[in-house]
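Coming up is one lone chain in structure tokens, specifically the form predicted alone.
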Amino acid sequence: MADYRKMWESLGLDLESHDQLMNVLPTTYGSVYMSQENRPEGMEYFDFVVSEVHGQRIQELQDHKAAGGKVIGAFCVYVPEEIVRAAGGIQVGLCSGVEIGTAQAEKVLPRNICPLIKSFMGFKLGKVCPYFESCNMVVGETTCDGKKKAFEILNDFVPVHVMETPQMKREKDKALWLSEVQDFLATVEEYTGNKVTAESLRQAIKDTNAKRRALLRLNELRRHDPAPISGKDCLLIEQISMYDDVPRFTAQVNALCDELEVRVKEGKGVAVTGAPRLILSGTPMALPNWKVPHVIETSGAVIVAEEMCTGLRYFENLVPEEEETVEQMVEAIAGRYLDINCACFTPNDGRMEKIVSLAGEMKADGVINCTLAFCDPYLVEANRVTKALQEHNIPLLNLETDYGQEDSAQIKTRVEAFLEMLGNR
């Protein structure tokens, strides 16, 4: 790996804290990912991306900025990346899945708050995330009260544009959301200094849709038994999709799918035929949060879908490509993003319907609904998930956890008991 220390220093990183993070990541990644048997060869690219997670991609962002480009960070799948791309910017995901900078974060945040919020604030205040330090602007949204108020604090340290996400999906809510997307376009044009044209937006939509189609193709291949790829590997790919170069990422996913199609024809899988097939649902699992998937798949099951923001919610719907004007395309973009089933909506029947239909499509034996501690929207909505799955006789295990490793053994015990119950059905 190249020496990136001068680049990290120029970004103002706390090198000592950053070194501690980078020393832990390879060990964790090795134990979770490199220990897998019969892994597809196409995963080598994604292994490389993780090995260079704060290296090559960060250098690409610096080169982009040196050429006059802008980098815009996002915390949520509701931020329309097509608009950033059409204005010549690069959008990167900033959600984080590890305990870091806790002492700094707790100086401005309450101790008992969602781990995801505390993590991204810790990354910024602790100056350990080069993605954060590369951003000219970050984009927040009102999908939960904790994030909404945290963005006010974050704005003291980096410019923040907040998009108001509606809490319902009535016609007046759709009109509100369209106005927010229009405002976002104007803000992005101002920050980048570039006008979004019909040509640039049309191409951005096609590029982003191509990425989604590649991820959908990957997801479709997971219907097969034995599963040709592990759920852990698919989660990793979905995590990387939020910050990697779009055309390069799309090409690599499609190349992997070519390999997986051959594996399906040959009957090769990462788990034995008939292994318990599970859907993982709930709050997003930002990189490097692999705890629960690792427990599940080292307990003998295989994850066949992620009904999460780091999963299907990110890529399941496409933006129509036939619109001609910028105004029409922005309206199509707004419509696509409002179809995402976040727990911030009330009611959120679309999510319940999706989990039930997904269980049938993927021939799942059960669902594990995993929620981060203090995430009130998803913790409360677990009641609705339970009710919907009970009505369709779909086994469910609800888990509540955080980014620490202390509960790993307890989670493993509960998962193993759930799998034993499935085997007795």
Given for the second form:
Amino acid sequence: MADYRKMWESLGLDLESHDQLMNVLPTTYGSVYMSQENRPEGMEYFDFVVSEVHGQRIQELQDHKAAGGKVIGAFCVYVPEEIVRAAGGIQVGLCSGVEIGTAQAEKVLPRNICPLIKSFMGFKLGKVCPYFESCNMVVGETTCDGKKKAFEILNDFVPVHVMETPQMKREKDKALWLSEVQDFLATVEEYTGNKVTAESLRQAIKDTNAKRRALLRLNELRRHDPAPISGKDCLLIEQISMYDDVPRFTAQVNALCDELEVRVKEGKGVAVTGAPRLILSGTPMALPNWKVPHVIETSGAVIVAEEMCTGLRYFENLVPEEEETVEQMVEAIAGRYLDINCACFTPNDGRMEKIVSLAGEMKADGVINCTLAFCDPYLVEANRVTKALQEHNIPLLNLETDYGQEDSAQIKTRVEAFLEMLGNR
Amino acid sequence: MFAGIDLGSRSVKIALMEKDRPPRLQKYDTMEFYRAHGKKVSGKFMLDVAGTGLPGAGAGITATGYGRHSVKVRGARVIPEIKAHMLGAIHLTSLADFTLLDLGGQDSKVALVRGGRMVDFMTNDKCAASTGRYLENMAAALNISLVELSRHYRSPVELASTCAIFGESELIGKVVEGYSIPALAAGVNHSIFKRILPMLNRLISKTIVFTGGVAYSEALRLIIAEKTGAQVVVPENPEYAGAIGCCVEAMR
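Having seen the form predicted alone, the form predicted in complex with the partner chain:
Following is the full complex, with the preceding chain placed first.
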């Protein structure tokens, strides 16, 4: 590995805390990922990306900035990355997914709050995220009360542009969201100093669609029994999709899919044929949060889809490519993004319909609905999920957890009992 | 000879079984057991059960319990916890259709059993409320034994918290208000019941098989029977259901 310490230092990272994080990550990654059997060879690229998560990619961002480019950070799949790309910027997903900087975060946040929010605040205040430190602007949204209010605090440390995501999906809400996307375009243009043209936006839409199509192709391949790839590996790819270089990532996912198609033809898989197939639904699992998938897949089951923001919600819809003008394209983008089934909407029937149809398509034996502690939208919505799945006689296990590891054994007990129950059906 | 070992949070239970003979049972304090029989081997905590009455580090050991994945028992096969408890309960009661209620040292489990198979289940979250640990802490706060605590169920004091930690402050508040020990003890027992009632309501049967160390509590047995209207069956040696279930699984 190249020596990145100078770069980290110049970004103002707290090197001591950062070293601690960098020391933990390879061990965790080794036990969660490298211990898997029959992994596709194409995962080598994604292993490399993780090994360079704070290295090569950060270097690329610095090179981009040195050439006059801008880096914009975001936390939510509602932030339209096509627009940033069309203005010559790079959008990256910001760090979370691990207990870090808790002491600093609790100086500005209440102790009992969503671990994702506490984590990103900890990353920023603890100066341990080189992505955060590479951004001159962060884009927030109003998808939950916790994030919405936390962005006010975050704005003390880095400029935050907040997009107002509506809470319903009526015509007037669509109009609001369109105006938010239009404002975002203007902000990004001003920030990057680049005008978004019909040509650049069309290309950005095509590039991003190509990325989403590659992810869709990967997910289609998971319909097969035996599953050609593990859920953990797919989650990793979905996590990486948020910050990797778009064309390179797309090419690598497609190359992996080529390999998986051969596997499917040969009947090869990562789990035995007939292994219990589960859908994971719920709150996003930001890198390096792999706890629950690891428990599930080391208990003999295989995950065949993630109905999550780090999953299907990120890539299930495409932006139409045939629009002519910037205005039409912005409208198409706004429409595409408002189709995401986030629990911040009321009602959110689209999500229930999606889980039910997905269970059929993926020939799933059951669903695990996993929610972060203190996440009201998803915790309350678990009732709607339960009701919808009961109506369709689809087994469901609801889990509530955080980024700590101390409940792994309890989660394992419940997952094992759930699998036992599925076996008895 | 089959050996079952249940690595609980508070105690390690061992059952030795042969076909058509009553099981031999042994119990150890978890911390003492780990200190006496465990050591770290290439980064993993290994338990060597030779010298504990188990048939050595050979074949035939089946393990379950809270520590089943973090602790390696030499030569043991690991089975899921709720399955082990269910198999043990079936073996001990000869019942096939019931609700299993297992209240252990640090967790609580409810499973719906039909035709000898588990069809649904619930457990507590990462919290020791409504478990043996809560009872231990409350008995200590009242300065009475667990046996004494388990005698009282009449005219309970209303307690809101079943937290193994914060329950104590509430209890002390009630002591200061002048309630009697029997009323306070009854309050503790009723508060556990309130905490498990939602789980029981969802998975209720005509018969509840009550296992785990907490099943020794006569007060809880009576409260559960009275409030749910179900028949409460507590097998002999209820805290060995998991270890016995391990043997049952191995004998199948």
